[in-house]
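The chain below stands alone, shown as structure tokens; this is the form predicted alone.
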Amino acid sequence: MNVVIGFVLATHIIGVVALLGGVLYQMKAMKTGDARMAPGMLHGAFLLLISGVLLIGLNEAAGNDLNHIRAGIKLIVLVVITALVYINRDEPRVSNALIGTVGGLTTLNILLATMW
């Protein structure tokens, strides 16, 4: 069991990568006002949701404990995060305000992770 949580864990990580990377990539058209969101940012978003829910099943499964207050807040950040990669993925352009939420709100579940 530790071993397919270990991988779940990975796959998790990924998509923290891809999300953030997204992101961190988008800056330099924040400054021509020409960021967008990038296909890279609706998978990391998905592969997060999709593997987060997976991670609490199987631990839940192998009896560890688990805080569930903190998944459930970093579940509702990470739908809130999807949804507006989701529903701005076929937009030219979107504001540089939008960019920096997703990339704030990717920072605040990075750190509600790894400091709760």
Given for the second form:
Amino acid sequence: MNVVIGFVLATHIIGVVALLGGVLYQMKAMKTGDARMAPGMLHGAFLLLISGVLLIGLNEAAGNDLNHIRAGIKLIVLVVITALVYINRDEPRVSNALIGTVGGLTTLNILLATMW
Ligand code: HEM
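What would the structure be for the form predicted in complex with protoporphyrin IX containing FE, given that what you showed me was the form predicted alone?
Following is the full complex, with the preceding chain placed first.
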């Protein structure tokens, strides 16, 4: 079971990389106001959603201790992130504030996962 949990945790981390990496990749475009929601950001958000729910189920099944309040708050934050990326996915450019919000909320979830 530990191997499966480790594998799903790895896909969870890949989701973080895709989402936050997508935001960081827009830095140059933000200078000219041409930033957009890259497709990889949406894929990363969906991957985080699926792998996060799987991680809860697998850890429950294995009898591991889980912080459900932390997972619940991360889920709410990710739903907001996913909505922002999904709604604006076809826009040729989005505001720097919007991209910054997605990056900030993703960082918030990383801090919740590592510091709480
Ligand atoms: C932007 C969204 C998210 C980010 C950046 C994120 C980040 C992380 C990171 C860095 C870890 C590894 C550190 C650790 O093991 O504690 C982790 C673990 C985990 N995440 Fe996420 N996560 C996100 C969304 C979610 C969601 C939506 C769920 C559940 C629905 C979730 C459930 C979990 C679970 C169950 C673990 C295993 C460790 C634990 O919490 O006990 N995550 N997450």
